[in-house]
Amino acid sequence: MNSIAFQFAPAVMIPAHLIGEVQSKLAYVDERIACAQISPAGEQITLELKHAVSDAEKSQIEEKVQRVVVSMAQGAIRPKVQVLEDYLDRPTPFTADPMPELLRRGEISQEAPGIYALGPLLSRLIDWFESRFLDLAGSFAAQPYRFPTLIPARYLERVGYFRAFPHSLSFATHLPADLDQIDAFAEKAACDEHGNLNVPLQRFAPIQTLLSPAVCYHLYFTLADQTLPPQGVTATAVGNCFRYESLNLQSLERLWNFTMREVIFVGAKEFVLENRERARQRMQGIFEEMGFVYRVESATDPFFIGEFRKQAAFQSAFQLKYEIRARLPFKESTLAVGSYNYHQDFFGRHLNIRLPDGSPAHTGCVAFGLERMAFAFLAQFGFDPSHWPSSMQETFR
């Protein structure tokens, strides 16, 4: 059958600074939607849907859109955004979207949505600037660290990361110890036409680990329930992160499986801000070198739908969180590349981190999307090296 599109009003307006927000949110609200736009000025909502359905499923759909609506845009009130370094100005030699020729190249290659393969000059780039972010960490004398790609499902329950980030979730299970089911798994097991294994999910086992979606949290849960020493905690690790986004996984800019490297703080209020802001510092002499465009401001995180205006809200207020934001030319918009955060003593109290005297440890990071780096920095640059920064030429001369 046809897709089908049609058109319908919000039960509420969505905000201007709502809108991506929002529209975000819209490609988890049902598995017939293709492709769903808000208008420029949020008064109308757009569904594309794979298929014809009947007004029935039709009404349907539109009233899970409502909810999602009137749940994140109802009241909502615009934050303050504090801009802490703006160079969205700094001219650019390239202004073209660098994904076709990417392709062209072989430089990336396509497994699923979300799931890429990168080549040789992606890969350069990628270890480039690696070695800047493991200088950053080297000046906090960060202890490095390796940490698994599954995480216990258990440890994301005791920081409530169910509720506050459900839709983002990857599982991992196996198939039991058992003979006969593992037989008939391997006598039956096929994927359809869609690439789906055609094994109902009463096969596996109970599901208990995940694919991790942050670095940091395994540096967390090793140490909770302990005291930690005076001068606290940094560390820096590089991990691969797994955060499902729906119809969003579009070219590099939003991948299922993509790589981070963060620096990480544990100890008193005072040792995680004050390092906090000293990496930012640092980071902006590295990207002034460079000439790499772009605008450090206060951000949330992607909270689902329940959680969204409660949590927002409180990084707002507490300006917890700063995003790196990379202008892309070819777009004329910009790209989250990293991010500097606080969570106070959330992870503190939820783990129990102790600081020397019995109080909960405050917690911070700042982190870095090697994936998103190297695009960011391909669609600013181009793929000549002459147009490079000369820091980088001789690398890649």
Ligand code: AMP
Second form
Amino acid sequence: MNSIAFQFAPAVMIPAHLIGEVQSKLAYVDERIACAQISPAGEQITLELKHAVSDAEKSQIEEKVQRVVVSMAQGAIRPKVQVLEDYLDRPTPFTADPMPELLRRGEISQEAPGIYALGPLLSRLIDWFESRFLDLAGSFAAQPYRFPTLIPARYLERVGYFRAFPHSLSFATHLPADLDQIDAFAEKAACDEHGNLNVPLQRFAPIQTLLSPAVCYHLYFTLADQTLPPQGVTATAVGNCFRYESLNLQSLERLWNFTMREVIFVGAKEFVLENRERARQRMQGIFEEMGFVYRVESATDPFFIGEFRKQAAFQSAFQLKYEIRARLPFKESTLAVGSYNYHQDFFGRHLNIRLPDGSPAHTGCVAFGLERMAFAFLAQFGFDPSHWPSSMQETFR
Ligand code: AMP
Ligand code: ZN
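Given the form predicted on its own above, what does the protein look like in the form predicted in complex with this ligand?
To see the whole picture, the full complex is given below, headed by that same chain.
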């Protein structure tokens, strides 16, 4: 048996722009990994394991890590980052990490990694942002929708989600309709010291349903196999979203269960692109009034290893995604609090959503992560409302 931390060089150099992306994927490589770090120059990987393992096991883990590195970094070309707005140099009245104060005030209560109950201050802040987002939705006359938290596996399969994001899926099941099995469960079910239920998976019904990873998919499914009205469809909804982020789950920055507000556009290409751009400009006004510190730049989705290079390159080339990255002064970094997305006719083709001329519809969405919005706000403005934007002082007095 050997020590629990070890280092090695990546099989190919990891370019600076991919370090964060590769490191976050290392969290999914092996259950025995407690922490995976790539050095800032991309020439060394350090793994910490949960317990000591044999040399053979170590090489097995290293081989899996190298698979990730090679698949994501070999021949990778740095995408040109396009910056649409840059207000990162606005001053902030606060520079500390809000987490300790949130804990001290009982504003957050962690139920499990990535799962938090939020208290009155965070809830009110989220409501405040929600009313801004509802104003934005109202400015497009977006129709309100309410979507379920669960989503059929068949839906996600139809839009290629299993291939693109298998690592972050969350599954939902239930007991089979069988009196003996339900009785046995009621009598014996208990959690062990790790919180694991002592019931084998084969005692559950086959999985037909997952926890939804996004809001807008539900709208696309309601429109499947239909011809759109000439003016297209503009909708808004807020919902619980689930993305399992393994070891990356930390603080309010990266949650397993979070809420997203979306404004969604379905119609002709120009309709979607123009509205996405209008939404960005309207949000720019709202952020300016607040003095929010952020930048909007081109981005890619966190596709899984095998799909990453191809899909990320495609997204960059066609400028399909822009992120609103808020400054976190306490760690001198930024956090994506929202995104402006264009999916071309991907959903139109896969779900047979047609324009009046019979061609596939285009889709796009503007998505805001509510917990992250509130967290980034507190990281920039702190807990003393007298330092907050004047437009908020009335509400929070
Ligand atoms: P996306 O569809 O990936 O652009 O996500 C839209 C927004 O949801 C992001 O900009 C974040 O604000 C939020 N979000 C995505 N993943 C998470 C997560 N794991 N935890 C908290 N918020 C998230
Ligand atoms: Zn969306």
